[in-house]
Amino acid sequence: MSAVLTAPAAQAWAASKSRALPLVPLVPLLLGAVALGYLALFLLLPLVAVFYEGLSRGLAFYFAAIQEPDALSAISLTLTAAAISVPLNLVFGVAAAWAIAKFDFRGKALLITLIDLPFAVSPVISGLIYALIFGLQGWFGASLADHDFKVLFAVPGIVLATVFVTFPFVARELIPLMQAQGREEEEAAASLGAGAWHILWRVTLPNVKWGLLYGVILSNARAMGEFGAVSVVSGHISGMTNTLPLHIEILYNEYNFAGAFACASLLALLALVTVVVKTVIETRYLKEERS
């Protein structure tokens, strides 16, 4: 009796399922169209607008804007801050990730929390903290002034602010990767008599090289594009303490829109190069994982 009663329901369900099946391939297409439309509206359109406005007055004005003395000084300072902060964050990130993933010690949870601190604190707040510490009325300001050493409104302050906002990237890329790989290979190498540095260079780092490169790329991109923390500690001295983002702000406030967008296009090019390198690294990493 139950079989007789359930047969029509089963047939109806099978019929509805067969009617629904042709709609299934449309779901990925619809989701892809929504994603592409979102990216086009909020990513591609602003990117195109940057280059369009930067080139709106011709190539001659474009190259003149990025070769202007204040612009060259801003580009040089941006590259200098990145060239100092990224290697420092590389060393810190490797050391922190190695300690957290491969060893057990008291205070590990506190160290992880401190690594995540720049993600939770506004960059402007971090700049104000450096002003509180190194300003003339700060903790070390008077002592530094007595020795004629400037931190605020000088390159050291810009480097410190850049280091603070970028130091989590390398560590945060390496920690989960090292934890997923476990400690077996390091323990095997140690049992064979290998020293700590030999284990690090020959065992640990080769296993995380793609994650390491990925973290360095993200750290470099953030270092060159940082605005908030650097704005507080730089003093906005044209030709001396302005990084490229700060120089773009000054040009925009002076209604030199074409010059501002011309300089902004350099940061946009950096973003595009970062995306391309990131994609190449991810592709090579996936190939190694499959092989």
Second form
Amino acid sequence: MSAVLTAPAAQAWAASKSRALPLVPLVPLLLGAVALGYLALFLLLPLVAVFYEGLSRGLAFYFAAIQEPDALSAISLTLTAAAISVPLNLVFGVAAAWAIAKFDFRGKALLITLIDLPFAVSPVISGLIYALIFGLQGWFGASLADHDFKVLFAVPGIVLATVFVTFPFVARELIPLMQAQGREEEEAAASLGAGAWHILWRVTLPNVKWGLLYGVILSNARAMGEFGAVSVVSGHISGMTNTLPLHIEILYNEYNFAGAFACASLLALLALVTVVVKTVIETRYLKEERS
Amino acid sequence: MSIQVSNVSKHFGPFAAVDKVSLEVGSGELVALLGPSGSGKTTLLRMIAGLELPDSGTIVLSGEDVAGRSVQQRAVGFVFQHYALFRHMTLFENVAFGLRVRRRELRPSDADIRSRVMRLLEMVQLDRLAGRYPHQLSGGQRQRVALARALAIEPKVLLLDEPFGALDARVRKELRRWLRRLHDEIHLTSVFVTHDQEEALEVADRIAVFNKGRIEQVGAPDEVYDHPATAFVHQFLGHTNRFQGVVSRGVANISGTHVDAHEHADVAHAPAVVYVRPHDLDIVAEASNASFAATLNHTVKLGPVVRLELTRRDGGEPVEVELPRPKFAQLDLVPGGLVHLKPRRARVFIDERNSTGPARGTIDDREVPRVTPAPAPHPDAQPVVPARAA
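What would the structure be for the form predicted together with its partner chain, given that what you showed me was the form predicted on its own?
The complete assembly is shown below, putting the previous chain first.
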């Protein structure tokens, strides 16, 4: 009989859900204060510190630090790695999520586990895997060296490691969303004569566009910020194989704190932009869901 | 365009969802697949559409075996229980979808698409809402859009999977009358799945009653209701009272009460189950060998009818009777009082489980839930009583 909720009753129910919990005023105040204090201490303070340290020797030094050739090379390598790995994982993530959510096949559970693998292993291990495979002592290292193609301590290795660690973001975001949406719209499209391509472009992707964008943003943030895996395969050659996070580490180890923090502020800015874009996406998504 | 299903089976693991089912749907017919949930009716519908592949058997659509044909190639209109409208498209784009995804050489011009879509939206009385999105519509409106969308591709057959199942009772009633009228206008061969016998009885030209992956009976609504082939069909199509008895030379004997069973005239002696619908029991003034005594426990007024809940004096089993209100008022009954009940019409099935002799009008007892009186054995089933449905 619960299915026959009358309209006013349903509205009242919805209204009661959105109302705040009727607690003693002191408790929410206290909890709020604790939460905000925690946030300030562990998130806001470091963020402020990054910019404060970066600008401690003046604006001129700040801009010089991010414009010196090694820094520029690190920035461009970071952007290159992200520009290759994000589209790759976008395509892979959509394909994997589509297969997992919309079809039944053997080994599906195994595929889901494999997708989660990069989340489960330490990034350093991920880097070591590539060092093992493509290193001179590794499986393909020698034969690749014969053809004068360098993977390890070169750009391809960095891209591979980045692809590996950012592998799950898009797929993980899409799978639950697509599973929740079910297969009926796709079946309806098929019964109306639409082929797989039309179904993907006109039905499936428009339905998951916000989730997809969200996954891409997260994947991008991780690609640009990755340290561990890239550190193993990079070889730390300044101006050649250093990404931004590696460049920052080198500056820091050379006691060039202002320079390190200046470059770190770029990554912090990226994080802020990510958070803002993510929030915008979430509000738009919620608005569409609610209406 | 006709549909011929022959010997079709479908297993999900060890479970036989559809078990060697054969069914013919004539051109322009509206056929209901009726049965409890899990009885295979939706699976059969999905196999006709090509959304599911049969393990064995053949499906022929307008003379052509469609085994090798994909969903896209079968040109069937499919309407889903939960509408399955494209949520990010307007109603107009939803209905236009099937035309827009056609290959270029088969695709109508934009102006052509526009006029066809608007005509369909007019037909389902939603032309003024063409620019709205599905979430801005009520359930009944959404299902009408889904129907218009399915009709846009000019399908050879229309398949509807519990089309009114997700709607509330009043909208459901309106919509199924509307569907019947629409079918009378366009005469498109249609098959719809339902677990609601009232819906099947009201809308369909013919009904196929499903139970455990098999079809128990196919026939016109009157035929299925009045002459159920099996005990299951009788129980599934509305409320019924069940009595244990013995049948002998055309007469069923329920501990002293005699009920006509002329269809079993050649049976010398066999255990039997007698089904009497609540509205087929008369309250009579005097006891006879055709009546039995019962105590009135409780009365429930359900709109135009009154349901009496009684207990048999001899067996103690509960019995339900339904009377029109005026008749009930005349009778002046009081709770706890003695009443004589006389079955006006009964269905007698030989109880094979207890039987040793030859049997006609067979009943597979394993498949019949042993529910003695009224409520239909399946929780999904909508009772035939109007007040519950209204």
